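First, one chain by itself: the form predicted on its own, in structure tokens.
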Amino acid sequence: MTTLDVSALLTEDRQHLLHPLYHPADHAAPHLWVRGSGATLTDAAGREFIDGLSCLWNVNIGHGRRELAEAAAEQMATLAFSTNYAGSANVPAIRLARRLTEIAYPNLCAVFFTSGGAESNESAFKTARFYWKTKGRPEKVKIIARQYAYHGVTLATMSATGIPGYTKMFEPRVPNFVHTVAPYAYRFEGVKPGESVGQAAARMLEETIL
């Protein structure tokens, strides 16, 4: 493996790479990841860390899976990309969609592919709006999310995300996103006598809907 000039790379990082949720204090001494194997990540200093988040929840079956790299290389050599917009289709997307309907929950009959979680949530917001428009209720545009929940950092998903620090630099938020408490026992407030935390959270959700 080629020896890395870590100091030079981090200088280039600061000069040329924009990071999500960036603040200089948080990025003063970043990890420079160079390798992954299974559930571990290795940084440029050779230290190993357990990848408890699967990077951003997307390395679901571990790092270094050679069979995935080989399958991707084979597909890219055949067809690197094909749009799925109306008027186009491709064989891998069709076959994967069918396979997902076979192994997912019973009433799933079709899938919509996205490139990440935020796009998935944005698509869900749009689908909900479309549904209510077809039902003759176009005014139904509110989305209820939980406090401390994470849904993404695009403008709409950031507005759904219930973590205040994620929005302070970009407000005002997109309107019609409402937050209710999460059924999280640690420091939970508002439980009435005789209620469990879950029951209190359910009551508060009902109150938010009403």
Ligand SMILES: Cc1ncc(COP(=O)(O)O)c(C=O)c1O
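Since the model is a prediction, treat every value here as computed from it, not as a measurement. Numbering follows the first chain given and starts at 1. What we label the rigid core is the largest C-alpha set whose atoms superpose within 1.5 Å from one form to the other. First, how it differs from the form predicted in complex with the named molecule.
- Residue displacement note: residue 23 has its CA displaced by at least 2 Å between these two forms (rigid core superposed).
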Contents of the next structure:
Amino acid sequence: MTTLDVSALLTEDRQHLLHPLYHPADHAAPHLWVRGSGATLTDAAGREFIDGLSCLWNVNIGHGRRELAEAAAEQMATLAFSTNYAGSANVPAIRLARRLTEIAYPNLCAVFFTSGGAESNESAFKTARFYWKTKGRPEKVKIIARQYAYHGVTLATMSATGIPGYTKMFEPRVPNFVHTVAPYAYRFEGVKPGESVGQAAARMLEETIL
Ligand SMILES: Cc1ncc(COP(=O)(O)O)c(C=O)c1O
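Take the protein just shown as the form predicted on its own and give its structure as the form predicted in complex with the named molecule.
Entire complex below, previous chain first.
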């Protein structure tokens, strides 16, 4: 393996890369990740770390899985992309959709593929609007989310997110996102005598709906 000039790379990083949730103190001495194997990440200094988050919950079966790299390479060489808009279909998408319906809970009989979590939530918001329009209730556009919940980087998912630091510099929010409490025992306020935190959160959700 070629030796990396870590200091030059980190200078270029500062010059050319924008990092989400940036603060200079957090990025004063960033890890330069160069390798992963299973649940282990290695940085440019050769230090190994347990990848406890599976990166961003997206390396679910570990790093360095050659069979995945080979399947991706084979598919890219065969057909790099095809649209999934009405009028087109492709073999891997059909097979994956069928497989997912086999392993998901029984009433999940169809899937809609997206590129990530924020896009999935956006699609869910739109699906709910579509549903209520077909039911003759187009005024039903409110989405209830929880305090402390994180839902993604886009404007609507940011508006659903219940963490003030994520929204402050990007307001105004998309309207019709309503927040309720999270059943988070450590910070919970407003439990009535005889209620558990979970029961109080359920009651407050009901109050929010009403
Ligand atoms: C609960 C939850 N929803 C949505 C997202 C957004 O996903 P993405 O970053 O893939 O858009 C995340 C990402 O961390 C998440 O944890």
